[in-house]
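Starting off, we have a lone chain in the form predicted alone, written out as structure tokens.
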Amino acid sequence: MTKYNCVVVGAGPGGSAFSKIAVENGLKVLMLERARNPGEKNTSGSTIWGNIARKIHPDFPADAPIERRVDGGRLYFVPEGKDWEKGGYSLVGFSHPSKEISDPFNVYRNVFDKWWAEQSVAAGAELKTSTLVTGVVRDANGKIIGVIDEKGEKYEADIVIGADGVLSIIGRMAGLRPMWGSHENCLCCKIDWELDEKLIDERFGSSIEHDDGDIGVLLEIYFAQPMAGNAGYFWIFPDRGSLALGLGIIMNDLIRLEHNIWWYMWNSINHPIVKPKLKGGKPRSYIAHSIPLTNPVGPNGTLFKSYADNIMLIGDAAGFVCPIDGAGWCGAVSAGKIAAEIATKALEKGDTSAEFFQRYQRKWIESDVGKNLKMGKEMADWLTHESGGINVLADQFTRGLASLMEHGTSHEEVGSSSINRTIKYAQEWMALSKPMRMLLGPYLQLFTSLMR
């Protein structure tokens, strides 16, 4: 049996990022992937960030299979019970500030994730697909020293990397976490909607032509109780010849809702604002999956440690998904790089203990990974609950925009003013202590109900 420096369970964004950096540092790495090809099971909106990708591939996008460049987007706030066809909703446009900050691209994850993993293989990692890891291998002292697949084959390693998604058998068998609770788990569903490229350009194009002659696109995000309940959102992310239509709702809230998640998906697709934009297209694939929406940084998170003796967790396995938007690609990739650097140092020193791997957790908490998780959790709590809920905010936005428009403010000025006021309000609200926000929450809801 071949022994490796690192066995990586899961060849998704984080696992592949770890593997490429690790083999470039001279480590012997094996990736085990349960799917036939990496990317088959994702429910991602499929927007990735070029500035993060360049941490792993300095010349990105180079020959990467990119679908579209993203130049900005539209945020829709759609209150319940309004006449949407007569403008009973608010629309705020946004643009990305610079390539250094975001540099977003849309990708078709079934193709892109395969390419992403292949770059790690080209660098020297081994990849074994259609391999389901079902358990771990322990030494005489009970420490994990490898994994075992469903066929009984064992793979030993100095370090095991759990990049095995929301259910993470590695995280659970290492004693780092139980299953995510319903209050920190989001169910997502996605439809790949086939649509002619010219229609996509007409309906979602940014009109910005890039150096390669490609026309950029705009993302669309809908915060709307009639479309995604009070704790989720619906999205449309344009690709070359299809749209990624997605919807996610926090499991705890979904349990209390009257309908299942696919009802909300079809309600969104047939909504008067959305339906005309999809005309002429048709669905060609469906998928549903859950993602963690928690805050493993603070005391309210389920996961208090992302490491153990010989173990590090990355990506969804560690809860690295921003709770405000469900984005996990950046956190997985950034943490994968951090973990690879820590693994290299650990093997150089001959120390793969939990004590040594504490520095992995410290580094990702101090990085943008930890900062985004903390901020995202606080903002998500405010948006979906403490502020009075999505429907209250959508109603306030719509009435506020209508009032400004009546007084001669341009649509561009309205959008900028509204988004800035909302950010300022959210920042002031977040500055209050958690107990104070909980105390004031009911009064905010009462106040907004009286304003209707």
Given for the second form:
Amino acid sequence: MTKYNCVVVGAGPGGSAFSKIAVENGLKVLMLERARNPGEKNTSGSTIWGNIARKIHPDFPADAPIERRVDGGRLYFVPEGKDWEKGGYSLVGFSHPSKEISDPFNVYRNVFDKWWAEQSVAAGAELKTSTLVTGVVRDANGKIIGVIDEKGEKYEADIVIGADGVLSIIGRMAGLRPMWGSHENCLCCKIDWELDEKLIDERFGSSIEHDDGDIGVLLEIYFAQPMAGNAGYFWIFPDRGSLALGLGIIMNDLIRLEHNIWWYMWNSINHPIVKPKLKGGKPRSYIAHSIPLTNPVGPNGTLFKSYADNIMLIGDAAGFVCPIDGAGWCGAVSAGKIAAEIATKALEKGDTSAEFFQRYQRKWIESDVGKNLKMGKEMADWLTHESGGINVLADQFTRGLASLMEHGTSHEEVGSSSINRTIKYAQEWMALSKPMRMLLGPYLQLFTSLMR
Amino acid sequence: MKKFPAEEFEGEKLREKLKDLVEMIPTKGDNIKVNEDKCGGCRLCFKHCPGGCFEIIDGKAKYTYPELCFECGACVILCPTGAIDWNYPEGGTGVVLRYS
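Would you mind giving the form predicted in complex with its partner chain, to go alongside the form predicted alone above?
So here's everything in the complex, that chain up top.
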């Protein structure tokens, strides 16, 4: 039996990111993947961030199989019982301004994840697919020293990386986490909706001109009572010849709500705001999965433990998913890199104990992984508990922000005193909360520049 | 806005809706089992399984239709009595994405 430095369970974005950095640092790494190809079982909004990808592949997106550049998005707040066709909803635009801050792309994850894993293999990692890990190998003291697959084959390693998703077998076997409960999981379903590229450009294309002449797209996100029952959101993420239509609702809320996830999905795609945007297309495939919303940074600083003797957890297995938008790709990749650096140091020192791996936890908390989890939790709490919910938010935006936006488009007719009033108004709104500051910040900048 | 009847998205009707557009590598389907002694008949798995894999017979859940299992874990996560014994299907089998 070959002994590895690291056996990585799961060849998703985190597992492959870990492996690429680890082999570059001279470690012997094996990835085990239960699917035939990495990414083929994925349920994802499928937006990935270039700035994070470049942590692993510095020349990204060169050669990467990307579908679309993302230039920004539209955020809808849709209250219940309004006349939507007459504008009974609020719309907030946002943009991804620079390559350093995000640089997002939409991808087909079954294509992209396969490519992503192949880069790690090209760098020297081994990949064994169609291999389901069902257990761990322990030494005489009970410490985990490897994993075992369903056929009984054993794989020994100095370090086992649990990159095996929301239901993580490694995390549970290591006693680091249970199967998370219905309040900690979001059920997501997704439709791949075939639509002509030209129609996608017309309906979702951004106005930003790119050097290569390509048209970037805008993401659409709907916080909508009729679509997700105040408990999640519906999304449209455009690709080249199709749209990714997704819906996620926290499972506890599903129990409380009257209907199941597909019912909400059907109501979303038939909603008067959404339906015209899908016209001329048809569904090509369906998929569903769970997404963890566990808040591993903890409400009062109680930390989820992401490590044990010889073990580190990364990605969904560790709950590294932003509580406000359910995005997990960036956290998985960033944590994969951090874990690979810690693994390298641990093997140099010959110390793979839990005590040494405290460094991993410290590092990811300080990094973008921990910061996003913390900020996301703050925003999610505010949205669900303090804002009064989507109906109140939608009203606020309709009255407040919509007027700001109108002034933005017709500022020549607006006297400076009116703009001053608008700025004052915006500042008051922004003082209310962090999410308001995030949403209104760009508009305030615009108005301030108009005053100069 | 017209709302759809709930029954359209449960059991046989849901499976009919989804089946042509879900790609599956054939699998034994014995990875999920319901322990009938523990099952309280609450119907949560039947209602919320996104693949419509469960049916209720004589007040007990049964995992009868593994053909559309998305491996999402909703059944085991939602089950209030811990009656579901849950595992992934064997490596290289089960649901796969057709496109994105």
